[in-house]
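One chain is shown next in structure tokens, namely the form predicted on its own.
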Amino acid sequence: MMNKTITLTGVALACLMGTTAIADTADKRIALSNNYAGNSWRQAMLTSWETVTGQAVADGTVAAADAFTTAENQVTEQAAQIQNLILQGYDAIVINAASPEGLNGAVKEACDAGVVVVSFDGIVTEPCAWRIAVDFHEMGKVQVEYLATRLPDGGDLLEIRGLAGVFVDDAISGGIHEGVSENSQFAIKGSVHGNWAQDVSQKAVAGILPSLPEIKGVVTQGGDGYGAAQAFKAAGRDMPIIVMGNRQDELAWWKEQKDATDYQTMSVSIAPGVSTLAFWVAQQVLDGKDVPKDLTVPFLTITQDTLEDNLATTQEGGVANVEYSLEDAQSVINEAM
């Protein structure tokens, strides 16, 4: 598991490097800036940030760890947010951000001001930025490499999307067409946009599938796959396999279909929790750490052998997830270095 492995290299630079003490960042202010919590990834993303920037306040590591979500998901919006975080004083800004370029400008200004800006899940693209990504496009592909091997004759597949207009929709969707060039045994008959939630994708599926042929396969980006189930079961067609995105209701339905018809599938998505990280890496900066522009965690994979294990740790209604800590962040830096 991911959250094990970078907690044990964590240990062991701590046992190298000697035991590190939090320096002089008592005094200082972080604040979140979050474009969007429409769905159960982005409340487990913040319950997240909430969990360990609230004890590392009562721990006195900073003074103080705000989050902040905009209302109408608009780079304008969240781009007079930041403007407004640096008029209140903050020494580091933490983004989830709505759009890799049209928050550049806010985010200089931010700079410029002497805030730290550190980006995850939604980066930017501002050089004076840190950046904290996963590897989307790769997410998007390994959905379909993964159906080639379940798959060998392919099949006809319905892609369901996230929420338009963002990077990270993009980017996965973009690693899940360049999956199917390279398999050509697969053709992508539909697309809809599921906005990354389960009732969004299951309107949105059970509109286009009577368009549809027999669909073999469908790949997703999170949140989207047990409505997609409850579509195809409400339509009477055979259940595809459904590439499942980490969500409880997800995992849940899986290990139901599991007990029941051993169906087989897989789960991928980036952890919640890497709002946490990008607190820890803002921490870093602030106490004057050299920490590389350009960050990169693994997404977290869930098979049919760690299933039950995953559902056992993930609450109903949340996401699985993974929660660093200071000696994790430290240990992401230092592999960066």
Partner chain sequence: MSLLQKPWIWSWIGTLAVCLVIIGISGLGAGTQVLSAALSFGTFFVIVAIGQMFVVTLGPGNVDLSIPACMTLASTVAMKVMGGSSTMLLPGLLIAIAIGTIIGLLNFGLIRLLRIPPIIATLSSSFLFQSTAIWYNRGLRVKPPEPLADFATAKLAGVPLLAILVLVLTVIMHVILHHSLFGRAVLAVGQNSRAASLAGIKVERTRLLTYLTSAVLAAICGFFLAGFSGGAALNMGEEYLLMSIAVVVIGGTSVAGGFANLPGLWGASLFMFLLVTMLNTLGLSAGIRLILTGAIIVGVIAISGRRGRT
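Can you now output the form predicted in complex with the partner chain? The one shown was the form predicted on its own.
For this one, just the chain is written down, with no partner chains and no other molecules.
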């Protein structure tokens, strides 16, 4: 009943907003500048963009919303791409950036040319751009806080990090270590880099596991939980609480364990559909709305109770996802005001 009311309100709101939006942004063109497409998260991100913006174009909310991805994940390449998009006369550019600082020159050029720039996930520091940032630090910390509720006596933890040298890896790890320092019953006994890939994580964990004491919990960064579970299984060790990262293979494994042994854990990550949130924010800015420069993306957290629902809606082999609507974007904007 509650759900229905919310949906109805949402529809009503959407209709209301839809009509106002058409008036001002119907002739505007928005481009997506994306630096990388080589993993399942990025693929889901692009698919969500296509779905939501395709509908928006069909509805006449905007005139065009084209996605462009660079081949080599290089800063110089993406900077050139942004310059091309400026020349092509786009009114707004939504960016998932290869580097926080490296693109600032190109972004400044875009702003100077009167183009609205909205960065998300991989954000840019140039002040003229909007930023839809993920609180990665908090994403690390909530994992330890969850483990504290599950393991009041604490224990030894294994940390799986992402790709060394990427700021996301430092931010999540920083949050995890802050969580551990606030919960002194925990100690991180080992730390490996899994590069956000299941097979790399599996390899790294399999290597370090024999030298570790009993591990009670595994804190992760996403895309590495299933590989870690495989490594624990192969070593014949007791399965610790492995925090998952919303990948379908992780959720399916968790469901299997839940049914077999009442295994409990949590899963947290950012929905790839955040690209659609960025799209709506760009649309709102073009619409003349007053939008703060710094916005925060909500996490997509999956708990023991919501596991089945999320698993059912996640494409096999994909990532749990949420596509954002105009009113979602407006509530994110209002929260930041």
